[in-house]
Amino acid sequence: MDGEGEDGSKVIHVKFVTKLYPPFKAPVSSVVIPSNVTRLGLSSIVNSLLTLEKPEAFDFLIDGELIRMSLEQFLLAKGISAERTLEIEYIRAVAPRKEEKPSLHDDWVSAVDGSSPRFILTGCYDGLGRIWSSPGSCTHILEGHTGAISSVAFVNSQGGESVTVATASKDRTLRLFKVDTAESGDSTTRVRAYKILRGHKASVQSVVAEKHGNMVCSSSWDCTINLWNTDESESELSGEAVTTFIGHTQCVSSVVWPEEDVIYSCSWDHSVRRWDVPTGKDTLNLYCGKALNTVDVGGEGSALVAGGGSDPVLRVWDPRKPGTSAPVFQFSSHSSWISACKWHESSWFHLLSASYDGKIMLWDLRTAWPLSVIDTHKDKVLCADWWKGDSVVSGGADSNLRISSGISIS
């Protein structure tokens, strides 16, 4: 219920609840707080209820929606009565708690893959791929391309003493590397490709690996999508595409392979398409009116499609909603084109975006404002990914790989 404090200001009775474990669990009892308190004020109140050695930043939800204004404004906007004791859930704030030492490259860092918990894979405009075991520690250099690398992917990176890596380049080829991770000591090992994949007629823009298999998918400025085998059993150094998907009318800028029989692509022709792998037919077209640079699939039921491109808007579609291609969410806090977006693999709500405005933004579908803005790059951000569930890895035109760590995703 609301009332008035000693100075005449409105007060509200609230109860703080959480799914967090000790030491972040506050006593569940009703407290009286000012109605004009903001998220930072709520965080201070919860910290006063806890006995932590150092203050912790928290976010707050009422009825499953994040508070991003004063409590009084939020209640008015949502039509929630303050006549009863309000239940406010708190979670650890989604923001980096540490910035690691940057890892300098010789040119723009155009591609990054954080899907391996042991390594970070980067691609650079100097034509080299690099594998990093930790900030500043490059264990392997992948050489052979004659043009800038535009995309990189771990083909398998779980366990074992070797990993397979795919790189895509503006030299119109993809290269496959077998990397012996047991070699990674103090020195950097240079690795040559065991197979070169030829067939695209223009720059290869994106490569993604099949989750549980031995194939990779690539997309190109030649408007096509190709599937390739990565088997070493074939004796030839050169590999040819197994199949080609045709349908886009401009550069296919990004591909993702979320399920065995489903591939998503986005293009400068303003469309996101879903492809049935066995038949090669596109089963979904989403048009957004803008050239698209990046697409990813995740969220609730791994069914939401996020995309961004030639405007500052990150869009999220839900293909399960029939008869409409309108986005279900639009996030508009960037000030330039969007270069990358990526869902968090263990959350229905969280995703990141990177932009030519030099910023990476962390988003939660439960609020229209970014949870956190990472602005450590000194130039355009060209690529970004999650790493180990609690870090963001990114590369940009400042020639740096950056790692922002200590991010708590509830």
Contents of the next structure:
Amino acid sequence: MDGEGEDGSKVIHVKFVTKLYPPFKAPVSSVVIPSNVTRLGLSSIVNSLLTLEKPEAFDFLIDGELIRMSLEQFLLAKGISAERTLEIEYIRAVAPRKEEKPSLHDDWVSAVDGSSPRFILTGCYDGLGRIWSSPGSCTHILEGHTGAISSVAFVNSQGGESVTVATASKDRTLRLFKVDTAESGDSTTRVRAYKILRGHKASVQSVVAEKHGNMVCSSSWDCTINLWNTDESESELSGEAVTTFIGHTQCVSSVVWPEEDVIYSCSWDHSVRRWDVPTGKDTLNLYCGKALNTVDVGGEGSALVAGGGSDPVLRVWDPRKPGTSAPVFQFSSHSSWISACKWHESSWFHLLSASYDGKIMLWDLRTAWPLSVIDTHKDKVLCADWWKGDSVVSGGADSNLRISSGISIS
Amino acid sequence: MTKKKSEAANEDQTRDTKKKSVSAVKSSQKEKPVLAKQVKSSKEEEDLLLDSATDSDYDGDSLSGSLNSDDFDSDVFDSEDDASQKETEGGDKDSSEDELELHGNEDSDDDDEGEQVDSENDEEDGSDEEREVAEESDSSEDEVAPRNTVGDVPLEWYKDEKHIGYDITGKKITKKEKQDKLDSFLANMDDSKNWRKIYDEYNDEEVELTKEESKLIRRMLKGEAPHADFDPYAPYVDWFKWDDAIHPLSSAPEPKRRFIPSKWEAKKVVKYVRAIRKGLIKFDKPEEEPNVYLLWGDDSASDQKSKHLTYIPPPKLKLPGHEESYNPSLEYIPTEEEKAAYELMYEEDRPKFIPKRFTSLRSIPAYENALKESFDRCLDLYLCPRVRKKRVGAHSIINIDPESLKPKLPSRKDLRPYPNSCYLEYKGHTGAVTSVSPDCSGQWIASGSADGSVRIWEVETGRCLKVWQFKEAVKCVAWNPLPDFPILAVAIGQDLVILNTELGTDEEQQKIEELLRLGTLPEQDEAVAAIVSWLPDETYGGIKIKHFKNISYVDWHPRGDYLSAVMSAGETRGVVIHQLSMHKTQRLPIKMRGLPVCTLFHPTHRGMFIIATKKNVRVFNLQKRELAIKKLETGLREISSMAIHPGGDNLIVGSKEGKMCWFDMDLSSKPYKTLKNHPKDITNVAFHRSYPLFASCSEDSTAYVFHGKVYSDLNENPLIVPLEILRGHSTSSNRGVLDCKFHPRQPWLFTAGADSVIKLYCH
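Having gone through the form predicted on its own, I am curious about the other one (the form predicted in complex with its partner chain); can you provide its structure?
Let's see the whole complex now, leading with the same chain.
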């Protein structure tokens, strides 16, 4: 089986399989390839098998692990026999294929939310929130804050005609806006808040909405996490906190609300906590050792916690693992603080991270190397999010919102 | 042994005798053997008996038994012991059998002959039997009663008597009739056995020796052991089991020689006595007096002195040579030129002694340096450190590995977290950043620059939030330590400006605005009014406190109301303390020597105030208005900065020669440790508020981070471990890092560089 190739290198019998749909489905037959091919070579072989009009980049998996070196090295490293016919699964490479036009802001873009497929919501250091329907076209400007906006969130993006959004600002308030999406036109509409949520004693760092949009949760420099009602009451413009979670000893930098009664938060006191919403108690306390800036929950069973902070390492914890707070994955290709990390909403393996080194990296849990690096930003990246499942939206200190699209995640 | 055999023989014999005598057993007791006629026949019988005995080796055996017992010796005692034991056992048996036999024998005698037996014969017979018995027991032979009881008297006394003596019952033993010489001769000639016959005078009878007896006599004549069966060379059988005995046990009796004086010793003594008499051996030799002695005293190893631990032997002087003589040879005397050359030399290089010549001892003058040298000697004694110097290294007497003397410092890994890498930079200043100050929450940091701007940055992102522009270079910025009072004190030239950062909540803003509004100013002291004036700041709406000199340093009291400003002026005017709530200024109540460099309010003790002048650090109690309660001797040339541990007992002082001193103020007024790390001036030192960290930054563009743990146990010294050198700043116009401050809550360090960048080093 194992013979010598023409140029003296070994050859391997492989079979390419995929879960992709027809244009990318290669005929299932054994192919003999030299063992020293890399991912690029494999990709060109598959492309030649497929006879596509436009070449397509692929990523290759052997036994659930992405190939990131030459095939020979990989087999050696993993101790896989090269004598039987190898089954190589290929997927479309996770990399942005298109860079959309940047959307220029007046100041640093500090927050972005891409959870609605119709819009992109951004927050800016000039105190204005913006809603973009497509790259470069700002439809609404949310005004009212006297300080820089630190975080934005769609509260209710499902509503047909109006969308509710929440913004958090360094002026210690949160504001809720109702945006009428029916209006269309070239001119941008200025929207004022229908509700101002006061109660934090210091800058609000993060805001997140509950699934159904009834409540928002915010975290602040005053070490507290507040829950607020979003319902519109005619009588008063300002709202007060429904509950306050106290437990963190330093700035609570980020919160996520993945399920109805669970809130995850991370703080500069080096901990990630899980809060039980009905009781207000923290049920989990992961100690990290570094000040944390961002946290997200996702992955396998929406149970893995990813977080990053004051060092260039993106860490993934599995809180289901008993007795340990050591991260199960550590990705350390960045060179500066991590400002944002987000799980892909449908994939168990993919997540992105943004860093002050100006790069956004896409990660797959199945390999320790980044899948791709987006370094379109010229300064720190302050926020990033997935949009529509195949794009990455990010804002940074270069005052631009950048959208990298065409990322195929199966 | 032959014992068995003999026993068998014995039994045989007894069987024989029994056969003879079975028939008549009963008559033996009744009959009285008195007749002398029967002597002959009984004699014959005796012979027969004897013969039978000679046939078997019964007799010999008995003899050997008796011999053995006679020859009883310590040498053969051992081998004999158990044998004799057996013998006695067997003997007992035999004797019982013999008793039977005895009776049988008697009976048979009577029976066979049918005649009366002579009493004598009877006696003899009995004696024979007794012999037989005696053969079994060793002592029985002595019990044989002498037939003639006359005693040991010369037999001539009975020469003329009819009897020869008396038997045991007192009856006379009559002499036998003398045979003729001829008859006896003939008888002798007839009888071939006659040569064995011996005449027993004492008993007046003839005894015929048996063959065995003659052999026995022959062996005795040869000097051999009498018994034929005796083996003088029997194999030695050890009587003691040595194998598992612990103690050397011997039951051998103490030999006699142990108790008697030794002859050899006596001989030896005699020999010595003779030697002494002759004078060959002498006693009490008188000790010789050493006729040489150390002229300068024994200073090398005097026992008395070296017993004391602290005794330090004086250095040995060279002994005087010829040149030291009062009249040395001419070749020792320096020439005039040489003398002139000596004069030109430095005093240290000049030889200590220049030889001189005197014609006589009388003409020598008194020693000119006597007084000076005795004074120096006294000084030496007074100043001499009474410590024995312990040199370390290859040449030292005590061989210590120099490595082992290095203090055991914990590994850096264990002392994490500490700042080690720079991830964030705060860029925007156009001139050297002279001062930074983080706010107490750690969210913001204020910085002042030589370009005249004061900026507030967001720590998290590096975003510049606010800028205030002034006309002069900013010397120092200080954030109010109260969390709900976000105001800044900025030193610009002669002005101390209080800036409202507008970062607090609305209520806090109100309070601040109220505070910063200068209403009617309270009356100031005249002396104070001369040097300080409170003015409203028109441009930024704060307060401007104008001083009479340039302000170099500003520090807040931990409670946030008082504020000290340092100017380069002496005495009481160098340091002023402003009270913000009262809009009042106080001078220092104490006169001070030297120019103040920086000041500190004690973090825990309310009234304590620490002032560093260029040389010293003094601690005052402001409430008591007394002189300095403590003066710390730094030994530094010029102090540039100081910082106090949040516990309040430890102080670090940085100096312009690059040295940093750690003072444990409870311990001593001298530095606990002096760290010399920086090649250039230290510009600032800082303590972390909660982590055991301190740092120094210097003009050499580096900052050092140290671990400085202070233990609550007073007996334990603070642990100081250098951790990290933080590089990254570039030098601009010969200046490096101008300020460093720790983040109040994270183990992070801010450094302000002359390259107009602020860097944040994170863990």
